[in-house]
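A single chain, nothing else alongside it, follows as structure tokens in the form predicted on its own.
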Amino acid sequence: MAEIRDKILWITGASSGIGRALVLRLADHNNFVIASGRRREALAELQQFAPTRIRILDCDVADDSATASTFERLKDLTDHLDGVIACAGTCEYDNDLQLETAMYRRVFDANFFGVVNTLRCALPLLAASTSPLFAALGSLSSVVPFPRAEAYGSSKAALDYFLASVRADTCHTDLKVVLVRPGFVDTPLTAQNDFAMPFLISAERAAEFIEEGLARGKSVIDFPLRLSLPLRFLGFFRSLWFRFCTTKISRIRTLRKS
């Protein structure tokens, strides 16, 4: 299996889930990893697994006003970054089309604007690397439209376009821009789901997929294959998705009148 070794990496969303699994895996492969998240206690516990290879930087990447401070603290830890993996995110569902804008903003702040802020912090340090890489966690939910996922899915679709546009803008540079689109991964977030999650995998297995995809130079990393293939097929023939799938999983039968 292809691996990443001897790099200086920054991983956000490292308090739990995929981000935490990536920190442990990449630190074990002799990388120096800066682990970020909002919960300092969880990060401090994580650092104990490899004190010489893991440094912690507690921050909220969705906080626009903290971007300058986060950058200064990053510079105190390293003079360059070889790679960034933006894993911070959240998920909330819109039940019965409440269309509560505050909820939509929370989801976009974490899943979209958090990535924008992360790239803004990291870009000067990535520019100092000879082989810079920026990756962010999207979702296979952006391939086809799922019921109740108006906020979550659209935030990930916006991220998909954002990364593609950054990739186009930086095509004359050495920056490698990577979109990661997992399926269902067993994390504290997905533990709250009240529906069946086909082909659910562990966070550790997700970290394996991500590291191998990055090491092999992929621009889009979709996994697991047995879920991504049918979803991409249905995304291409979207009328089939609406005809045969959404009618089975949608919960709304009548529109709200008030």
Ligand SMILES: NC(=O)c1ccc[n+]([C@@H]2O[C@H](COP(=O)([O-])OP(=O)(O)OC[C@H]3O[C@@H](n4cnc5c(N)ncnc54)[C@H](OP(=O)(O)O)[C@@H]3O)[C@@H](O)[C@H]2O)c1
The other form holds:
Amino acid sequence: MAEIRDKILWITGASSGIGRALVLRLADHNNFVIASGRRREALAELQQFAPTRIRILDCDVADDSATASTFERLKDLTDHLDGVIACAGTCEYDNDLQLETAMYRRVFDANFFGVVNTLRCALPLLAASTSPLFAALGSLSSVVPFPRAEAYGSSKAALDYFLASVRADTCHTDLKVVLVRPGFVDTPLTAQNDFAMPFLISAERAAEFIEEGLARGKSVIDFPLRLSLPLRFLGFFRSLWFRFCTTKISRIRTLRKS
Ligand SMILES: NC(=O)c1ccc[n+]([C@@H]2O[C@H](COP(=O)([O-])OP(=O)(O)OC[C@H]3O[C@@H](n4cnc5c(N)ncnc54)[C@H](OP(=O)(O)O)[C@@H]3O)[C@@H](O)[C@H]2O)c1
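If the one shown is the form predicted on its own, what is the structure of the form predicted together with the named molecule?
Every chain and every other molecule in the complex is listed next, the one we just looked at coming first.
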């Protein structure tokens, strides 16, 4: 299995789920990992697993005004970054098509603007590396339109485009831009789901897929294949998705009148 070794990495969303599993795995492979999240206690607990290879940097990636101070604190920890994996994110569903703007903004703040802020913060330190890498966690939910996922799915679709555009913009540089699209992973984020999650995998297995994909130089890392393959097929033939799938999973039967 391909591995990432001896790099200096920054991982956001490290206080739980996929980000946490990635920190543990990559620290175990002798990388120096800066782990971020808002919950300092959870990060401090994580650091105990490899105190010499894990440093913690608590920050709110959705807070645009904190980017400058996060950058200064990053610079105190390292003079360059070989890689960033932006895992920080959130999920809220729009039940019954309420279209509450505040909820949409919360989701976009973490999932989209959080990644923009992370890249802004990291770019000068990535520029100081000989083989810089920037990866962010999208989702297979942006491949086909799921009911109730208007906010979450569109924040991830916007992220797909953002990363592709950054990739186009930096094609004459050494920066490697990577989109990671997991299927269902067993984490606190999916614990709220009240529907069947086909091919659910553990956060540790997700971290394995991500490290393997990054080490192999992939630009898009979709997993697990058993879910990504049929979804990509249905994403291509979208009329089939609407005809055969959404009619089975949508819960709305009548439009709300007030
Ligand atoms: N689980 C899945 O099935 C799945 C599938 C597809 C994609 N994803 C994506 O994978 C990523 C990780 O998800 P997960 O399942 O591991 O979820 P999780 O266990 O809930 O972890 C989310 C992480 O993001 C951090 N976070 C959230 N908002 C933040 C903010 N404003 N600033 C800084 N950190 C913030 C949280 O830390 P604090 O609370 O400490 O800030 C936490 O560490 C997300 O982007 C998610 O959309 C997950």
